[in-house]
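As structure tokens, one chain now follows by itself in the form predicted alone.
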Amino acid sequence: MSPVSDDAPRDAGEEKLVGVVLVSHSAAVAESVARLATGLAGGGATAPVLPAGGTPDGGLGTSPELVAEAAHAVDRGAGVAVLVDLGSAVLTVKALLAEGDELPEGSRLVDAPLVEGAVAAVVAASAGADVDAVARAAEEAYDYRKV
């Protein structure tokens, strides 16, 4: 997993930001969407964002281990918004959430389009929004019209 933006404050006295994990069946897609979202979030520090794409051996698929690792890495105590690309990624995250202790407290599976939702989530999280507001911002991306 290559870091995109996981340099947000970790000290107890610092601002707690919502972390964002982007899950795709492809490591390249997850990494590219993470770079795009952080790049479009503007200058300065952004909320912690990490991709969790593909399988540990570099293949296509989803990995519960990679998702959990990324979620713990971006956790700053304000929750973690997890966005996914396709059906089995949804199942992977739902299974981790059902376990109860695999993902950080306050982790949420967000029903949003991956690219537009990621941009909206990172912008909202970087502005200090709570996990509910980050999820809403990402979910509202379904309403973005292109024509």
Second form
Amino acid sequence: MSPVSDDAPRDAGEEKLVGVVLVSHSAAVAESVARLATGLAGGGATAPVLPAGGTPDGGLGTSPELVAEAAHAVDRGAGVAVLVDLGSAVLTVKALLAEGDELPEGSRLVDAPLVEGAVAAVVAASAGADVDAVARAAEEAYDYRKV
Amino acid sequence: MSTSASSRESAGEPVLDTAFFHRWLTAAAAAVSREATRLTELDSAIGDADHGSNMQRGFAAVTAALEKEPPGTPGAALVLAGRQLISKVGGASGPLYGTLLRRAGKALGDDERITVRQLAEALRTGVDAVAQLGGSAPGDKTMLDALVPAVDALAAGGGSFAAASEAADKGALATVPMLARKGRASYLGERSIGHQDPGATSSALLFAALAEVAA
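Okay, that one was the form predicted alone. Can I see the form predicted in complex with the partner chain too?
Full assembly next; the chain just shown is listed first.
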């Protein structure tokens, strides 16, 4: 485990970026949130982001296989931040993490609302933040009250 | 744990081998398959109507994996089964049952033959992990309401699988008047009352399969 660093992007130019996986019961939701987050992250290079929504047959649900596949596909060696919607998505990712070798090293479940958290995570990851800082940025979304 | 000397003897013999666990998991798969429609019916009342098909798919993967790479110890059999459920079933039942079996399997270690008491303790470890993963406790109208009394009965009753199965059945039935506090059913509030919990029902099937192969 690397120590928690500050929120600022790390200084090396060729820093590996944290990957982001967005898990929803719905493929359409996961894909749309991924597009929204990368769109709002602005121009320039963005961190690798992939949706893992629904079941392999196109139904509603969570697929451990799709989650693991997406996590490996976005892994650049700097850790993977996994954001989820609810229920079995949370349990599935927790269980995959407990397995130890199903998800890439440095993967973590981020405790954040899916949409707001995804935007914050992708912005932070694209700026070169490490996985702890990416998670913190996403978690802060809970503190932003709307009323 | 309070156990009499006589029950310690009957529960203390290392009688359960890998073949027993293979038979248990195969019987569990058959029971889940047989009852899949009923599980889905229960789940359609308070859940999302996929419990039967999820359990069926998961346990079919378990039996296929057991045939393909036969495990060498009871612990390895449960770990293999748990892993299949976690990696193949996306509903809540996959991670929850997967965690139950995997943790229990790890707790059994590398012994080739184990005692009923060891199994009871290993299942207790698994049940505790399920409670932690789901953030729930007995009385929340979940699988714990069948699992906890079943493991209690197995640990206390001198290793009777029949007593454990009976306790699981009673526990599942006792979920009918409960208010759901976890999962999708909890969104229904009071309307979750009057329905038997599908997860507690499938948990009872696992113990029924255990009693069946031990008989």
